[in-house]
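We begin with a single chain expressed as structure tokens, specifically the form predicted alone.
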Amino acid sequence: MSQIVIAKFGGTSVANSAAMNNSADVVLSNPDVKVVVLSASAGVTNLLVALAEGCNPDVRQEKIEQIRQIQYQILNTLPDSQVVRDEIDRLLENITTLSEAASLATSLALTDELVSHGELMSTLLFVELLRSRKVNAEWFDVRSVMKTSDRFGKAEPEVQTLSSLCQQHLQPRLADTLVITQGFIGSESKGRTTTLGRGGSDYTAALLGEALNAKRVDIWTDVPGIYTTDPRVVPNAKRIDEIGFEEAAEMATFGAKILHPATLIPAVRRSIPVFVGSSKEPTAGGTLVCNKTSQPPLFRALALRRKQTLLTLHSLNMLHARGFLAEIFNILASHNISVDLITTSEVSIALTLDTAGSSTNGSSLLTSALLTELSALCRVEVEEDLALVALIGNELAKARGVGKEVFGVLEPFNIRMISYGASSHNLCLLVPGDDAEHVVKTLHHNLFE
């Protein structure tokens, strides 16, 4: 394993530039950093989605307005930059042709196009900061090696060749000079720029780690690590100093925040830890997520997910029949939906799907065809608006009085559907949205606190 540290940095980290000095002090703060992926300056992707969606001259210019002010907000602070303001000028130029080419025909691919700006913009101007410091920083553009398949919004990057791509263009670089690179987004065989859905940026990181074969990855975001459940919903929440890999994808998986799903996947293939911190506080300490701790609780944390929706398929065909589920989810996968958890009876069975963020463009995935396709099979009833909490833990499956110690406290609450016992590491519960809060405020006090 080498000594290289992968640093990736979120949008609030790059937001401005007292931001971009905090987090130029981060990576300059370890000499192990060799790599830098930076996400975009907090606030410019979701302009650029709307600008992707297509809007009339007036909407357009004025968010381009907004994207340009916080570009220059951070180019106007650094010294005699002119090849930068050039360089920004014409990325700003290309967003304003896309832009109005969004707005006679949308389209995924010009989606990502457009969107990827964000990285381009903000690395641009990092390089330039660090320059500016007198560190040999180099600019990389991530498209070289972050090659992927061509699913735009949510493309899947091809893991060997990006290992071999890094081995020869990215590899030679890092002995004497400081790499600052995107996250986020990728390239297809066409050399199309592609997007790997949001959070992409923790993805890159891992992705990179892996294929460097790093001895860390380093998460810099605006909050000093992974707690026991959101703070901003239960302010008593605790951090967690060390987690294991398996807990943290289950909590990221269910909604925490702070890591995307598949950030962790090329981390742990690997064995790579990585580091939760906030580059506001960088001495704060953080979280590490490891392979394995030593002595895991049986409750590690509460994880909220929003605007989920339940599937409730009723049919008498079920009855002693076979072959009725495999049908379900051949239409389901014909649709590209993956299905969260799931309970069965005689005549029916639920189902629930998370429509939160399900790709770049923020598109739904109950779409007239697919609920017409179902329909000719079983009576289809939709519940929107629900949210699913999830309990991370271990060995919950095996453990005694759960059941009591989760269920006995929720008693004034609806509880619409449970799953528990496929994971160890987990039990879920699908509650009104409106209830979620308090659900998860009651079960930290009881659990936690």
Given for the second form:
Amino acid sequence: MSQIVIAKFGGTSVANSAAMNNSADVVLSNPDVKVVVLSASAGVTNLLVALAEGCNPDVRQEKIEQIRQIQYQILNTLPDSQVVRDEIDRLLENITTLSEAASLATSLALTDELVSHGELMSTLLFVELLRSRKVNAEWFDVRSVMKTSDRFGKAEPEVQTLSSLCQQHLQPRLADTLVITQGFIGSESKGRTTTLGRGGSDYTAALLGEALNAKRVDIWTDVPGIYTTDPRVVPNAKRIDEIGFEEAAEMATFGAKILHPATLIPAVRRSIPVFVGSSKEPTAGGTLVCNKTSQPPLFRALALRRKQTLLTLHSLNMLHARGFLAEIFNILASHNISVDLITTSEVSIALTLDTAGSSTNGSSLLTSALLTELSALCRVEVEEDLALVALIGNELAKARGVGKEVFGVLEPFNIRMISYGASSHNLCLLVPGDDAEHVVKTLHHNLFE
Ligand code: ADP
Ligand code: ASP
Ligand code: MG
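Given the form predicted alone above, I would also like to look at the protein as it appears in the form predicted together with adenosine-5'-diphosphate (ADP).
Everything in the complex follows now, all chains and molecules, and the chain you saw is the first one.
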């Protein structure tokens, strides 16, 4: 293992000049930080996604102007910024050309190309800011090492290729420069830009950590650590000082936005601890995600994932039949869909579609082609606007009284589906979207406060 630390800063940590300066302080306070991974400045990716969906000329102008203002606010605080100003202007021109093209015809590849400009701009500005503070910082285009599949919007990284390209092109630079690079983006075999899905910069940081054999990956965000639930939903939520990989991975998968769901996969492969803290309050401490934690509690955290769709499939042919589930799963697989929760009865199956790690282009999983194929086999019912509440814990399946503790307090709510027993780390409930926050607050109050 090397002594390298990878530090990743999310959108709010590079939102404006003050935030970028705080982030620079964090980087410079630890000489082991050799690679810095940045998101786009807060708000920029959303604006770029909207442009990629195509808009009329007035709206387009307005959105491009908003992006320009966010980046210029930072640019204008930098001394000697003419070279970067030219670069930012060139990228803004690109954005204009690409969004005009998107208004004529959108495509997934075009979306990724357009959206990548957010990270390209934030990293250019951050390098200049560090240089103005006399730091030997270098801008690095992550697309030269982050090789991915061509699944635009949610591309899969090629881990082996990434590792050898990093050893060749990135490692040698680390001896005397601080490398600043982009999260979230990559490139496929023909060199076209791809993205890893919304929130993907966390994943980039962990992938680079794995490729460079880092001793730690630091995720700097706008909250000082991982809490027992989203502190925006429950202000009483408590920070978790140390948490195991499996529990944290369950939290991320089930919607705790604090980490992209795939972030811990590379970290687990190499046992690289991941630290989560706030770039605004770096001395406030944070959460360490690692291999072993002392005395993991029965109930650890609550996660919430909105916009869930429930499919209920009914067929009398299922009665005493073999192979029905296999047929259903084949259809889902051919549409690149993985199932999240599932319950079955004699003549019906209820399942939710896995929406963890949403794609950059926000494409819906439930296409009419999928529904047509399923309807040829069985009667299909679709319920939308549900929410998944996941209780994360340890040895849940072995403990006594979990059912009473959880369901006893949920009396006022309609619970649409329950999944419990497959993993000893979670108990999942599907509830109406409008009740979701109330359910989380109620459970948090009773199990954690
Ligand atoms: P970044 O832009 O830095 O990647 P995100 O907005 O993606 O930041 O993630 C940070 C946010 O995650 C927090 O502001 C918080 O509202 C949310 N969040 C959700 N669940 C949790 C949790 N269990 N602990 C802490 N934050 C959480
Ligand atoms: N900028 C990208 C997004 O907003 C990636 C990230 O922030 O991690 O989704
Ligand atoms: Mg994020």
